[in-house]
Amino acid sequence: MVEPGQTKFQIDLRRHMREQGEDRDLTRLICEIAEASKYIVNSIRTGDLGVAGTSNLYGEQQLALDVLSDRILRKRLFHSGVVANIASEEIEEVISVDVESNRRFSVAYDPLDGSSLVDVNLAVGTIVSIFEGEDLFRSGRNQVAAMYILYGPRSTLVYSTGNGVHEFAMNALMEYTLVRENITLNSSAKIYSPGGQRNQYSPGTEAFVRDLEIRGAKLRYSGGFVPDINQVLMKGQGVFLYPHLNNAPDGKLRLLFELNPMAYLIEQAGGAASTGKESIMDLIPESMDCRAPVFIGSKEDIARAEMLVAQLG
């Protein structure tokens, strides 16, 4: 809350938290996440853009930001004393926590989303889902927070922990102070971002895409999870899909690294995440590979979605 005679920009992501009543071990954490995304800032101005000589998970070649953001995330969940298990897109398998900690939350993150993108100087993020708990394997409805933060012209954080949808950006001190509280979305799309290629699109996912451009809505598409999604948040309306594909029916994204918090901040935002046949937050991850198609955002058009899905595939 802004007191009188204060501006929203001196609040700071600590205090805000304290000020929502969050629970003092999620605030602890949120805060250890948003330290080591300083960290990731500044490896992406000076890091190496090269390849890390390693694969992860899915047989997709590492970068090397993609491996020291990962360890910056690491060593930041591992010292905030609160975490259980973490999952990471560039390992394995889950980490156990072994250091002394109470074990209350489970944290599962991309560490550089769109990494592939930073050689061209586009926008890139971190996404974090996190659970109570040790068990990472559930619904995306079991989170207790999500939060993405967008490596852009400026540094901005996104977080809820089911009380709001708040932006943060980091300032000259490097410190993340309140920029909006409870974002909201509006029930129709103006803009779209379409990912997946066109041609291998289904008969009801092409349907719903000519839909929209009949009715004016505008493409914007950077090629970035993050800061797509950031797009539709912050323009207060807005369409993501990444689709069932003729040759890729599961779609592209991962339901524990990506769709999951983003489903969770765009419903707290009063939108909502389907596969085209069911919401996104109902989905359990039988693995860490687990995908998912997704379409995204504004409420009114992912019902549309469905309903043009479900009438021709």
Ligand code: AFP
The other form holds:
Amino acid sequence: MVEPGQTKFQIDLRRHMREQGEDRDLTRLICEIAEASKYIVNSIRTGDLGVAGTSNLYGEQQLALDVLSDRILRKRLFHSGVVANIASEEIEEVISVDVESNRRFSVAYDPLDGSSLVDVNLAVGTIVSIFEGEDLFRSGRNQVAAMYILYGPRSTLVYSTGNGVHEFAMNALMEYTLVRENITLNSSAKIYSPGGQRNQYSPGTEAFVRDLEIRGAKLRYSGGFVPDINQVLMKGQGVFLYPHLNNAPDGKLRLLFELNPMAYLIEQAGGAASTGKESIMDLIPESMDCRAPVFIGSKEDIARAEMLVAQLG
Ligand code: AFP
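What would the structure be for the form predicted together with the ligand, given that what you showed me was the form predicted alone?
Whole complex next, starting from this chain.
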């Protein structure tokens, strides 16, 4: 119910989830993550861009911001009192929460995806995947929620718990207020984000991209998965691909931390997410660092990608 004088879009995140009738523990968890993002926003704006001197499970040197963002997020998840296990793209093992918790949910996250873009002042984001229970190594179909926070010219938060995809923007008081509800994608893309080296594309992927170009689709690629997926959702159409490459058959993006949560959100918005052969959310992760090729976005285009990959490889 909107208070007199208040517009529908001054509704904050917690109130929106309450009015949606969301589970109280899940509301608490998502709001804790939103709270953590406020500290990450500040650390990006003012933080040290120096290298932290440690490395993550992929052997990539961790920027101080990666480490700091991971610590901020983990602390809030411990504080939530509803989390059992945590998998972070920046930590090599699953962490079992050892403080008082009802252990309702387990969370996989990339605390600062695209962190290498921060020092050139491009947009980056936090990506979060939420499962009920303790097991994070199940297919993405088992997620009960997914969300991301985009640290761009504006800080925005997008979440879904299976009842549509909703966008919030951070205001001057650092509160998230509702901007868009029930975001949906139409079936055909006019923008595309082609990741990976073109000269390493398979014939099927090459044909897919060539068709998009012949159709006049515009190339939009930032190097950050969160802004590129956010663009598809906010434009209501588009396709992002980081496909199987001749020199990297599994592509680049991580199943637990990037692909599952974004596939959940895009499917909730009426789109599709595929490896080129099968749905991303049907994959069972064998390990934390499991990677997969991805075609994600407007449904008809993803189906076309699968057809061309099946025909041409
Ligand atoms: P980093 O987190 O290492 O910057 O990688 C970001 C990312 O995983 C994803 O956010 C981008 O879509 C993709 O890599 C960009 O990869 P390229 O730099 O190979 O284009």
